[in-house]
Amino acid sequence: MTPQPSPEAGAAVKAADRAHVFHSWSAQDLIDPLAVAGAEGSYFWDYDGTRYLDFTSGLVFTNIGYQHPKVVAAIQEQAAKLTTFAPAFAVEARSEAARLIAERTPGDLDKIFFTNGGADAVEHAVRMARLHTGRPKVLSAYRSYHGGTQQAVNITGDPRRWANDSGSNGVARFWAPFLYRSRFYSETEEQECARALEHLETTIAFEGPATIAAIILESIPGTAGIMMPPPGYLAGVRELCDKYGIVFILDEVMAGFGRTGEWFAADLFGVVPDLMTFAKGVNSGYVPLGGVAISRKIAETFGTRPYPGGLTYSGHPLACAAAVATINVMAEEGIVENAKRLGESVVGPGLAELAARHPSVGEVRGVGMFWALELVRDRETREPLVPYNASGEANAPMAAFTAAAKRHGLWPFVNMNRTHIAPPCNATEAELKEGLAALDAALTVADEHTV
């Protein structure tokens, strides 16, 4: 449903938006954020009546779409039952959430810390990590994102992190396979795989095993590029771990629950990490909510020896109510298995089709309602369509595609020289289609400015 055109209302809201605001990564004077009127489902429309199709699902978090309404309802009524309470209380919606999120994390990760988003889910899996070995190390690959906050950002692998970088908080990088882009000069996956494990234990090596407290890598990196890891890859790392006596560390922030058409990433590659982070799709984002789910032997550790960490929201009853019905709808509505079947149906042929006609697509990458799409100036040479990190006039060929995109009423998630397709999980068949078609026009915007 779309509501009648407002444009006083939203040039109100705009005015207040602009007078007071103060918004994330952005230089304040230069931006000019469109007013949002309402959401349903895969779309959401501004004052003026004009509505769009969201293949960034927000932030990659409204996994099952907007304003769903077993979710809206189970948040009114803990809020008409018990609208907050100190994390130290033991209470129902806390309790059930933890309980329905391990039923569903692999291996033995069945405690869970409740956090209030991502990047500090992955500040405490950090802590915990160094508190369980007593070594200082993080390790983590470039081309990676792990949050805003300074120990996330730090750990962090794209430019977000230079402006924030202290460059003595105990972390080293290394480069994870990418066999478009391959560091290691490798022609096949089985290469990638096997030169970028014994590059990460080169770098064990000469950072010294026993400084190293944890390595962290996304399942699959989000932002950075929806990079699948090779087969065997992380299986890889999981040995090296136990090798070294390092605490694996999976970051399913963005690639959780339901996002990759199973409930983890981790699931696609039968790896257990010892520390597993989420956030964003266990509630579809309704209430900010994260956390970190633990394994038996870490969680031992803070059994008689308190752990020194902790949130006033940590595990809120809002946030926990919205992730119960969330967790819910999901199973009961087969949201994973439609993020599943409709990937390997819809999106991934429909993607390569694109590809085959647009010269501007370089590679299709993805799974499920989590894809990619490199976009180049030259195929032959893989060229990227705009220089890494570029703003401005450099910039010009992707905010030209942005631009066609929403003209055609997608709203597209783009980075650097990529645009990423990430619908809601339960995005129909014909909204897919829908999207696809948008995408076609906006890319041959995009084949102009290939050679």
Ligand SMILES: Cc1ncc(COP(=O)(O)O)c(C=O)c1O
Given for the second form:
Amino acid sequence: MTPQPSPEAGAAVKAADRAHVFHSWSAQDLIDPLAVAGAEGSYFWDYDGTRYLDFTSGLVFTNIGYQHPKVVAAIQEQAAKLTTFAPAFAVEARSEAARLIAERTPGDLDKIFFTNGGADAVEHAVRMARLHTGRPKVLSAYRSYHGGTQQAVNITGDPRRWANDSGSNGVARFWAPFLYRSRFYSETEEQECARALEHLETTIAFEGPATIAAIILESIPGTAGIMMPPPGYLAGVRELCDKYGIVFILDEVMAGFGRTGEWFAADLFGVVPDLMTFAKGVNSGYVPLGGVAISRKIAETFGTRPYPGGLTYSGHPLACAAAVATINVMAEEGIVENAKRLGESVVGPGLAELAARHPSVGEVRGVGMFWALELVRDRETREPLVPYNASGEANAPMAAFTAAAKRHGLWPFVNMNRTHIAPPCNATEAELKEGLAALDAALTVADEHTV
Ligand SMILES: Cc1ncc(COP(=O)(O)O)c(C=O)c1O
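Please give the other form, namely the form predicted in complex with the ligand, since only the form predicted alone has been shown so far.
Now the complete complex, all chains and molecules, led by this one.
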């Protein structure tokens, strides 16, 4: 579809937004949201007719791209049939979505509790773990993001927690492995893995194993930097959880549903958690939906004892119909396989080639359609291109990179000193190459800020 310019309509959208919409995570007077006129597949466009290739998949959720016709039709059909229904009833779309998800989740994660998104999935997973173990505390990683609600943001490791952190939310934090910026002075992945596990076990010992309900980790930390856990790390955490009777929660809100070239990132590592949270890709974000996949033993805890939690819209039929259609489309169109294949053959090699030519690229890491470029001022010292949590003038090099990418028709995902490459999982080879070319141009701007 060719975008039709309509600047007056765009101005009206923008004016009403600025007058009445209160945006997430923002100083309201300092933002300038782009008015979006439409979107299709891997692209969206504004009211001036400028089109962008979306390497962010929204907020890493449009795993099948925008406006997939089969999923749009399924939503329309469900709206005509049964738009909504209360959660206490058995409803076809809800039952089918739960069945399709449970068939794909690893191990015995066979019961699905539906939420409205990722943060509330994390809230409920933690609540289930606390009730199951009778213990109060949660261990989470410093480099993590788990959502914006009160408990989830307190589990989160990034600076968005700080203003919400009362210091009394039953969370203790540890360092997960990340060789490029190792907290353990490691030189190899093997060392990083062994030392991170030793550090975690020491943390458990000093926190008191009998006080710890859960360890929560993103299978591959997303917003915090797409750090691939070294081989053996997640299996090692699984062992520690078993040893100390701790519930293992994997957060697959961002990494799940095809993003890594597997249905779930846990499949890359052959690990089965006790609880697994999901959202985003489950229905490509077409209608808000998240959930917790629950193992048999935790489900049994609530066999005859009521689970003290729920939501009016748990398993909303419209959202569940979108999930059913999305999962079926992903299977029929080989979208998970596409992410794996083009991740290996196009994105990975393409980014490596950019890294070889651009001194601002410190590291390339990722898998499938889930990659990060770590941008640095100095490759030797690994000094980040901008300081941690920089804003204003201190963030100017990343702002210049972002602006350059947009000038070249690419909407980039930018977080601190990194750009993440997270196109839809069904992006084509031509689209990916177009995005890599735009990144090439934007990195030339980043290079100007290296030493
Ligand atoms: C790993 C992870 N967990 C939880 C969340 C929170 O999800 P939501 O924004 O749907 O509440 C996110 C969102 O980015 C996420 O990436």
